[in-house]
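First, one chain by itself in structure tokens, the form predicted alone.
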Amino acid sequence: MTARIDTTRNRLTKLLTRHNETLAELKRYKELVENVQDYAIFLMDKNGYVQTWNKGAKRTNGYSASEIIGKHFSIFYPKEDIKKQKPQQELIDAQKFGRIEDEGWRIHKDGSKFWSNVIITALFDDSGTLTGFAKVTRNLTERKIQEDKLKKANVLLKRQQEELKRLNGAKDEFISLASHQLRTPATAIKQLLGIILEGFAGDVPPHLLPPIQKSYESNERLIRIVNSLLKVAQIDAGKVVLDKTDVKINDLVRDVILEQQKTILARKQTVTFVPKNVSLTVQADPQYFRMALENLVDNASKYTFDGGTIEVTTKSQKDDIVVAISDNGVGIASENLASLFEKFQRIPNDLSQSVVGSGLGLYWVKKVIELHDGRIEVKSEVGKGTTFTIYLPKRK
């Protein structure tokens, strides 16, 4: 009998002991969660009326826990939101779903609104009867605005491009028809002041030869700017397709030195052609890529003082063909390398002035070896000399 009597008293000890230590664990989770500042955590009953409140709860929606415990939940939505039962909808797809998960905007106690995450869990005893609902609320208002601004901010953004797309496609459109409309009587009045100065037109004043020479020489180059703009119309329109074929490096090289040759020899400059290997293919458009070729060539020789020299090599390396233009010219300042390539950029230098161009070369040039899927390089020091370097990729 005293046995039994003390294996009672030690189950009713050890049952104390846990029921002890669990209003304990209960205790420190009431603490922890009434002393919660960023959140508001509070339960309802299954009918959605307010039962706790902490801390966190009342630096959010502003009410103390004797404003609002028996206060329905309702309370903290917007007009609208209560119109369309919203509240009510919110408990029953809790109760269906186990939890639901919301932002919108909430009414604190002064009325004022904040923008809120809210969180409700749907509670069940064992039998599984519904018993209430546990609510967390973290105010969201500030990164809300953030996002607001944002959304805002790249709405601007998005207008404000597509009218640089329009205003640029605008300019593009104006480049071409104005390059048209120029060409014409450009070439017109090339042919009457060729027909003038051939003496087709009878005899011309020796006086008056000089000035008429000049306009022709002046005329050339308002064709040849004409030209400099329709070509890169072209080209940033897309129009510019390309018909590749295999071409061979070397004897293209060759064409271009020979055909610019009068040029190079009549400013008293040597041009020298290294091809490092024998036969060099490629798949090339061979009147685009030739043109590249002009304009880099007689770049180097147009920015080189007279007795200066120009080297043309070709190599294979890996997986391209490398062409390099190299000359012992003014040379470009580093600060300037980086917008060479761009629209209407001219380098000011020692030779700048008497040089006639639009700044299109470059870029134009630039685009058509990105369309044969290379690329194009530059190295310079002021002074000492300029080397441009193609790359293209291998004929497959």
The other form holds:
Amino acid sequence: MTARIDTTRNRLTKLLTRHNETLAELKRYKELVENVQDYAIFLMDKNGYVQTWNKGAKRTNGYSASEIIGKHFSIFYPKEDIKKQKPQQELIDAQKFGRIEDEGWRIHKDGSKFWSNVIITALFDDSGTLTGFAKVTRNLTERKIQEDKLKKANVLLKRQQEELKRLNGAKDEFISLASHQLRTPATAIKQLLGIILEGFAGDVPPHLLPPIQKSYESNERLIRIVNSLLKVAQIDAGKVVLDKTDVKINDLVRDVILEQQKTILARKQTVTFVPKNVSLTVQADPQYFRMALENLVDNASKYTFDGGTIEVTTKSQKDDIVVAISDNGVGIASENLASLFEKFQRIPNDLSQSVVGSGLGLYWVKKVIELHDGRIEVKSEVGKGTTFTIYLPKRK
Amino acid sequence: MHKILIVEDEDILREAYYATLSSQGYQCDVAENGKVALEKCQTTTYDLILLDLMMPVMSGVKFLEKFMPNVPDGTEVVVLSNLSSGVELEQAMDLGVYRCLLKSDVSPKELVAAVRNELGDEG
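Taking the form predicted alone as the starting point, write out the structure of the form predicted together with its partner chain.
Once more the chain from above appears, this time first in line as the rest of the complex follows.
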């Protein structure tokens, strides 16, 4: 008998302990929920009337527990949402799907709006009957403001980009149009002065020849600048389409050197060509690639003092065909190397005063090499000389 | 002596080409656009036509479209334009022109040399 009583007492004690533990656990959960600051967490009955209220809810919505408990949760929604019966619809959806998540504007007690993320979870008892809802709300106004700012900035940036593109197109068109217009009178001057200088108009008094010659040369300079502007405008506008074919690079280099030999020899300079491989073929537009090479060889000669040397080498190196144009000329200071390939850049040096240039040549050369899927590099030392190296991908 | 038709809308250039080529004994005629050139070609057969491309009234390309299908034997056409590239130049080549000179590249002496070369003159 005593033993049975003892057993029953033991069982009751155990049950009581477990009950107390459960109560303590519930209390801890309640405290945890009540003390959460960053989330509004509260329960509603099945019709949406507020039943509990935590610190986060007070912080988010502004109401104290005594002010809000028993009130309908639609108090947190803007008028337009209430008109559309959004709160009621959210409860219907939460019951149907178990939970709903929504982001939108909500109304603080002081009437101000805040952007929130809301989760409403439907609560059911063991028999599956709806008992109410749990609602978790987070104030995301700061994030929303930042997002909106970013969106606005993006729209502005896009608009600015479009405007920049339009202006750039207009600039290209202007340069192209202006250059064409300038070329016509310059061509007329060339013809008229040419008629006198080349003897088509009979003998010219000798004292008139030097000024006419100088006028002719100035006009030639104008034509060269206009032509450079046109070339650059064309390449910038994407109007240059390469007509690639197999080009024997050594033959092309030889042609370019032969063509410029007269000018180079007039400056008492020596030019050598060192092909390290017998046959090198690249896929290139012969006309454009030749013009790029001519430009580099011409530069090498122009920026080298009389009596200097120019060397062109070609070789095969891994996946590239490499063409290097070296001189022992004035060289380029390291601080000027970075801007060398930019438009309208003329680097000051011992010869730049006497050399005629538009500051467009190297920009154009780089663009042409890039159109060939190649690249160009430069190494230079003031007083020692410069080497331009072109890397063109080998024919696949 | 060879007959040359200079088709050029710029007065100064037209006169300059005329003066240069006439001084070399060529029999020159001028036209300020493609339309006038076509009319001249109906009455005269030229050995060489120096043709500008960008001209008002009738462009060089439009002239070629009408002229080239019935081009008389022995008439050569050389384009003398300030267009260094572009659609018009390609159209001219497609219509059967083989030689194009860039106006701003050619001095009177070089023009004469090009004409002699085209006509097979010894000079």
